[in-house]
Amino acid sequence: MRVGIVGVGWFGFQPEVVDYSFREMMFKAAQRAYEDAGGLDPRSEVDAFVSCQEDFWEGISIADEFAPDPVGGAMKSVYTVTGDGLQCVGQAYMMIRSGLFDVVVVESHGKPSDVETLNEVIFTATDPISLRPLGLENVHALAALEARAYMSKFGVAEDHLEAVVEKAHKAGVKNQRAVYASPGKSRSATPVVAEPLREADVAKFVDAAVVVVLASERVAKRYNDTPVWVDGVWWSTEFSSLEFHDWAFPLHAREAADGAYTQAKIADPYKEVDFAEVDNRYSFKELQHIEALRLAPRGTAKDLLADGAFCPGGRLPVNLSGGALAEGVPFEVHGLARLSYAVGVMRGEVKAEVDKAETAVVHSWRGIPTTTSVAAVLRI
């Protein structure tokens, strides 16, 4: 039984959404998703709801209690996951494949503008023995260590990071959600955040909510004539202690991708995938994740990028949306942001420079200091 995406709705994607609470943002995104799914009635036609969020970001204990009402799930089955929204898609995929559910709604939201002590919140997630006692003032120092390890091992230069940043901002100009897109801005002109990372290498935060409606093959076309099929989805968490982590290569992304490709029966991703939306909340991460997703052999993403392979109109465009560098990072919504953009491209609703848009891979990483990645294969 295949699982299809039959409705997508989003709201926000602004540095600060002032006039709406996170609950109202969820409601707005849900309204749009249900309209997109042919006017679906959540009270009578949805079997279950899944919400991906993190109490730390909400600043509210047991924040999942706020999930049911805004999406129409009051007094119905609502499941909550502490993870990225793409993990929620994985949960919905399993629920539908079990044969016990026909329609499942996935929701994720993030309001970074409400968090006053972001640095401290992130450090609360670090290892209490090896990292937290260091009292680092800059959380990006952890990413900088990974960047340096990767760059040293594979001969990646700062010019390559410049190329990633330039590509992201040029692509973002065509994405209505990409509020941070600023083509022509020189990476080298921005201040150093944590060597070798500069301000332009680090994605900023954004407030957003995304709701996705998934349905079994049996009922999908009741809601949408052209569902986008989820043919594989997998996630992986590597060692939680960073001292055991491979700093130069994201094994978690490789494992997630391999699981999704096996489900989707993809043998050679570089030849079979038409385009990709991957996590690039740090510029070097785009290159790392391209290689981890087997879209390039290890150490070669920089060269293929220089040849134009991953640019709009190239052999395998990566982040036609501009990714997080152009759109921003909406906490746990990030994976659904990548998914929703890919769905728009595959439906033809988003005009993108891609020769073919029949098969896509979508990826998200939960950010420092986590070692969790999710990958999904989409087809039409």
Contents of the next structure:
Amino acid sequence: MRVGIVGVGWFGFQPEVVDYSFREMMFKAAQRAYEDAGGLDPRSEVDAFVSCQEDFWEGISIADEFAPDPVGGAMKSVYTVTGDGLQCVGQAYMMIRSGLFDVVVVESHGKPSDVETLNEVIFTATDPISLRPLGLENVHALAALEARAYMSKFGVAEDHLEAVVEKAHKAGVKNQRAVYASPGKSRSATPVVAEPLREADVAKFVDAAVVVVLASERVAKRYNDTPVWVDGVWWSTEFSSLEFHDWAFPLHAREAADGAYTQAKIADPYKEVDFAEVDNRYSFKELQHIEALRLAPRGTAKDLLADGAFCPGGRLPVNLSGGALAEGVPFEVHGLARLSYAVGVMRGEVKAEVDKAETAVVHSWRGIPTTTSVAAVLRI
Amino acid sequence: MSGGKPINPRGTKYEKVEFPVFEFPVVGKARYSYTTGEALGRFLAGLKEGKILGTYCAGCGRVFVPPRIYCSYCFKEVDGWLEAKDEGVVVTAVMSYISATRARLERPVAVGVIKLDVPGRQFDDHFFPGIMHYICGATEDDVKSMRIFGARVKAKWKRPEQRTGSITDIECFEVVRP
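Now that the form predicted on its own has been shown, please provide the structure of the form predicted in complex with its partner chain.
So here's everything in the complex, that chain up top.
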């Protein structure tokens, strides 16, 4: 039994959505997703809902309770997963594959503009005894440590980061919701955040909500003539203690990708994947994730990028959307942002420079200080 | 614990142990500024003017106070706004003897849920336009005996110049003596 994406809706993708609350953003994203799914009625046609969010982002404890009613899930089966939206796709996949559910709605929303003390909130995710007493004033330092380790091990230079940034802004300007895309942006002119990362290497935050409707193969065509199939979705967490994780390479992304590829029966991703949407919330992460997803041998993403392989129109375009560097990071919505863009490309709704768009891999990392990744293989 | 002695299965007495104490420079200064949005934004602006505003769904007849822009039962946008009266009846109430920080209050307070009147509309006890607020003018016994249930109450507003566009622009709901 295959699992298909039959509806996608989004709202926001603005640095600050001032007119609508998070509930109202969820409602509007859901309206759009249900319309996309042929006017599906969530009150009678959806078997269950899954929401991906995190209480500290919300500023509300047990924020799960706020998930059902804005998406049509009041007094129905709804649960929350504290994780990236793509992890919720994994939940929906399992529920539908179990045969107990035919239609499952996945929701994620993020309103970073509501968080006044973002650095401190992110820092509360670090180990309270071994790391937090250090009181890092700049959480990006944790990413910079990984950047240094990766760059020194694989000979990556700042010029290579410059190439990632340039590609993201150039591609992103064609993506209608990539509000931060700014072609011609000079990385070297932006201030240093934490060596070697400059401001242009670090994705900004953005307010957004995305809702995705998934359905079993049995009923999918009722809602959409061209479902995009989720043929694999897997996730992995490396270590809760940063001290123990691999600083130079995101093993969690490798594990997640391998799991998804196995499910989708993909033996050689570089040959079988047509395009990819990966996490680039830091410029160097795009190179790391390309390698972790086996779209390039370790340490070679920088060279293949320089050859144009991952550029729009290239051999295997990566982040035709511009990724998080161009769109921003909407907290746990990020994975669904990557997924919804890929779905648009595969359906032909988004005009993107890609030769073939039949198989895609999408990936999200939960950001510092996590070592969690999710990957999904999509086919049309 | 000294060497040689068997380990006490019930543990070591509290006062005998010097516990390590960690002091964290960052214990999580999590601060937020919640976007009110369209529905609650207008609701708060209404309170500042001494009005309790809500939204209604023509499909099922439900009235939402505090308001939403959507009907969560019909899953559609609400059909419009209305003004609820600033009075209604107590649906449930309790006496609270401790503060939010668990300190004993000098004088206990009554907290309740009020079903608000909306002219021309009737509501059951399951879903109604309502507000949770302090109840004033009731005795401890009125509340403890539950005689307060069903009593009519009316909002006691702060003076206009003191209002900030907050639920606390209403001081309490005062029992209306017949």
